[in-house]
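Form predicted alone, single chain, as structure tokens, below.
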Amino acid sequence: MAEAAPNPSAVPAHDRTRSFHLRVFGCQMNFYDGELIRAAFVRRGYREAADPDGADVVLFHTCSVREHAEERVHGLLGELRRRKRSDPGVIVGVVGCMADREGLELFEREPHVDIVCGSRHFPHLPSFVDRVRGGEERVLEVGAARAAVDQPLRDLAGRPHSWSAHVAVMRGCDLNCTYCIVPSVRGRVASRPPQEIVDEVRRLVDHGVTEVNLLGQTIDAYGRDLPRDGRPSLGRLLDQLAELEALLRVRLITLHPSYVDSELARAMARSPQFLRLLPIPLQSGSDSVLKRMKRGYDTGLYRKRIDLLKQEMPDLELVSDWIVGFPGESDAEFADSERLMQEIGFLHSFVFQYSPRPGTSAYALDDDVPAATKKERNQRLLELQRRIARQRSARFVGTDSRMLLEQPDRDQPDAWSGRSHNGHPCSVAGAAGYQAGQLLPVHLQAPGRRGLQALALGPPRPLALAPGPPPPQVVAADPSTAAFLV
């Protein structure tokens, strides 16, 4: 179906001259809900500005996962406050998990925010900053909301130039971990309907994307929201996927373990696009603080599932996300994550350090494990990880597999980096006419100094389509604050 391109005649002709800064804080799915974000202003004849001194509006999607991702966005906002002074018509919001959060505190801290949006609203922030022009002093929309983000047809008009992309198939959380925000800011499990998510990568894959990232805060309780009859499920949907012959490379963030069946591990190892690279977050490897945190599972449930999914594949690898310092953790729990830690052999880890989030139940704990404890077992971890990671990647020293080319690499002259089938770093030397999304055939030689140094053992797979055109700004962003979404 052909895509209706913006009417300029449509927009009125004040909003043709307006300009906006978006700054995108936080986790993949922010990213992608930034990119929707700048659809809705595009379409309505905006411009973005490349930063926030010459912009009509000025908005910061938050993240509300960590403490320091809040602080950051209240110390950019104190920097705004002499822009509103002297220009009382630039329009300020705070968009997404912090404003759901904060809400009406948000504007008693920051007075000259105009727009408090929250992460179920932000389609509609247009109109908000109408409202704002129009008289309003201040709109306040958080919660739920009357209808879904998702809308059947994306607008496409926010995407950055790129061969990969970003695609949600559901939205929020229903699980209660003691520790996290997200169910009580982004809602319960709202699945999309599978042929929406399917015609939307075709339409990507049209405009040249091969690398599609499937979305959720829980992505295996993909469909479990939905009635029985007929009810999708994420294996179903990588089947799906897997008719589309130019997407090379599906990715999926991030998975709880309690949703980990048979029929998901088996469409997985079946899947010719699956990047056999998993984040599964683990929190603690010890069963006293996970059952503090709630999480849902202990450990010995979780060996049951990782085992599950390499009796299917053997060569998948997992990434985790790690607490430490959580509300009571001991020497002896903490000393329990770095044993299995090793014995699972994640390929890679991102650790935090415990932050106690207002709206959570663990808030009421005594935050007891001292900061530089804190500290000291984040280094800890994060030694033993990259320890962990070197030993991984020398197992596949000598074998063959397929790397996705990403950029060129920035060591070593005319070499290309990108992941292989199973998400590790590789480096291969470059030949004229590779482009960034082609799929290549390699002979892993030996390890490198950020992965493994791989021999091109063919030219690489011709891409059916050049990536279309870029937009004519990109998103201002800021590295993820939440490595993953939960």
Second form
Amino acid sequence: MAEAAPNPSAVPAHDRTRSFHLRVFGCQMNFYDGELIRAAFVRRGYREAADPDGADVVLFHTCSVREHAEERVHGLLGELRRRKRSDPGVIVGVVGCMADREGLELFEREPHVDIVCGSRHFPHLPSFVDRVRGGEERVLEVGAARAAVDQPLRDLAGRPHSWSAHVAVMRGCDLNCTYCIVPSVRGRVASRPPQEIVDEVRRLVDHGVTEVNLLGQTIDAYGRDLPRDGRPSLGRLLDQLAELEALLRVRLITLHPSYVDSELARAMARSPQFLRLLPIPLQSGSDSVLKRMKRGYDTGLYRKRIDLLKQEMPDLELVSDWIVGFPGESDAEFADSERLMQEIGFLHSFVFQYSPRPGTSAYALDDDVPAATKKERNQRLLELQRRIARQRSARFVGTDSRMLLEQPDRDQPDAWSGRSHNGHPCSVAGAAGYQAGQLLPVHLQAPGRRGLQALALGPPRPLALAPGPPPPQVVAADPSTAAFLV
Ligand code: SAH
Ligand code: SF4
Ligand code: F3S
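Switching from the form predicted alone: structure of the form predicted together with S-adenosyl-L-homocysteine?
First the chain shown before, then all remaining chains and molecules of the complex.
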């Protein structure tokens, strides 16, 4: 559908400042997109409301990866139905992956929704609101879009931290895991030009950012959609970012094992900023389940890719996602996951119970693992992961590291929490006067209540810049440290 130009004369005069309420679900890409949505509304003079009650525009930025995530949004939409009856002027929008998956059907199930806006259209949300105010009954903008979502000149407003920022480097996925809705809602891989990314990171660094989280659904596929001649790659992007001296840390979220090669492993190893904590989901430790999932690798190939990375970076830590209760997953197949989790020794895991998604090829399979078994397997894997994480942290006791300070420690006065160079949570005492985003040389002394207890080996590296003014007050919906949180 073409975007109608906003007609200012059709916008009714408002006797109060307009406000919007945004609630975000899903992965870090969705949270990042939430920042861009915020910035778009703030630019138009809107104020962000912490509460949906009283907000002029209520938006849900949604996730379709599991049924539960969609049902929560339908529940919240149900609560808004009564409000809409008494206050028909309130504008309700469903944005993101659910909008792309359900499209027109969303209006049928939720007739009080005014806007259904897919993941490739949200930069235009304020103008969609204008269209509704101008008299259009419903606005439906889903699927492919003419313009890229990420602008060459990103508005830096809307960030939740002054010292850490997200930057999308690619969007979409060209793979076809049988359980996954992402490729059908987010489309094929679309990479941003490297210069645009570097310029954006430089602007962030000029505003006091010292850590960037580079985002992509399969970030190591970065560049593969661009012309072969002079094609950029994630490795080369890391090299370019290494030239930004005031940038202290670069995190990558999320890799797919199929795209890992030695060029990338070497680039990570020589990057002074790369956080050696890599989300590289395995999903299952069973070859037969991986085959049914069409993950594109077996456990042997996964091990090879990890070996390649660890040859270059023996201290690299890994994070995995797991699906338990995939159709037909037997006790023996589940036991393979437990074994491989232990063998590879992940530092952290996100465990999900299989949820059949209409529109995926696994939807045709019998969802035959009982809910109670899925739940039990979920708990068992999480419990095992907790034990493994403790063992891994213990291995680094007695070593030196560089800790990036994140926030004052909640439990100890004058202490700060943060992460070591390879992602271990740490806490350092005697830290009065420290600032978030600073890098501190530390000795990791002992296991503590929240990760490793660290001793400062010197003063923190002074920030090249005083952190810029704090970003505008934002509402952190569903705070997430997870790569994927629903
Ligand atoms: N691109 C990433 C993951 C994207 S989706 C990758 O390939 O690893 C985030 C996570 O949600 C997945 O890693 C998977 O563990 C989980 N997930 C995806 N579809 C699911 C489904 N139908 N049921 C349960 N979990 C699912
Ligand atoms: Fe989904 Fe697989 Fe693509 Fe990850 S790689 S987004 S799990 S289809
Ligand atoms: Fe979409 Fe991210 Fe969920 S891509 S389906 S919001 S995990």
